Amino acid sequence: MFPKLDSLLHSELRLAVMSILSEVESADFTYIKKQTGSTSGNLSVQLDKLSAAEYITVEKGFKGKMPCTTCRITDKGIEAFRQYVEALRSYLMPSDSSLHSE
């Protein structure tokens, strides 16, 4: 049987985002933006939906007088996303040979 996926995470964009923020310490709005192609209502959506979960933080500040929103991922979130790509790699790559032969 295989393990169920955390359904929050398997969004494109949603999984996306989580991609990008478990490699780097912050990162802000625009970049997140830029390297999904979203556009930024869907991702401001997306990114509501995985703080409301405690996946991620958001904060809201300036960076002089423009407006920043810089996002984070939270141990819960580097938990959830942990298993999330386990689960994956078990529905790409059973381990249970007799699933070849015929």
The other form holds:
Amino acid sequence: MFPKLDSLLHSELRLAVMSILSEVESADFTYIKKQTGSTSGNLSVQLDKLSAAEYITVEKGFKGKMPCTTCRITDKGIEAFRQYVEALRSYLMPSDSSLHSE
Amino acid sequence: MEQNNEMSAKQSLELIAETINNSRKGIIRNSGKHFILWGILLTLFSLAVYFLWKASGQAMWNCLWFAMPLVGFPLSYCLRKKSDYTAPDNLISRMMSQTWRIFCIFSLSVAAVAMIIARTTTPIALIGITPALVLMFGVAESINGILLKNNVITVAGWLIGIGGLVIYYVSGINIGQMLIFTFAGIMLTLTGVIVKYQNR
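What does the same protein look like in the form predicted together with its partner chain, given that the last one was the form predicted alone?
Below is the whole assembly, all chains and molecules, this chain first.
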């Protein structure tokens, strides 16, 4: 039986955001936008969804006089991301994942 | 990147791998410009000390080294501010910057101890400051090469450290030893260029 994929992470942009944040301590909105090549509006909506699920925290502040939004992955987000990757692996290598679970 | 909820498992894993890889490359590329900045500064300061020391015969021109961080850190800050976004730190970029921060602290401390304390307690400072610093520099550069998985940088670090030591013993204690730092500065600048272009 294949594990169910987390529907919140099974979306291109949200998955890209989580991949970026899994690698760094924190990243600002402009950096994520540049890395993902997304529009500001779309990215904002997806960040809100991840934040509502407590997968990330979004902190609004200022860098000098410029507004700055900083995103950070939470422990819950890391665990969800890890489980999502494990689930994907089990889809591709079912025998391999059964070995791991033993 | 648009919304796509119909990805296959393979596509999802590829997306994760590609995004992480691009992010890593971007972060490391960003650190390349700081290597170039400090490499150019090291080259310029070593040449300045070399020519001033040679012209005046006064070893006290070595005090000019203490001005290097005073020039370098504000420039480094400006370089960071000039970017329209703050590149985040990952494990590799953090280890690279910490390696150089430690090198900077040790260099200034060794130089200060040798110039202030050793002079007051012994007739001559028994530590060769140039070989000590050039060894530490080489070690820091080699660690960066290993972190970046770049053999050219790792070997360059070894060449700076050991080569600098050899030049020091062969040429003896003279003004010419300042040119070891010029060599180190050029190697550091080249490291920055490699880091910047390897991760395009």
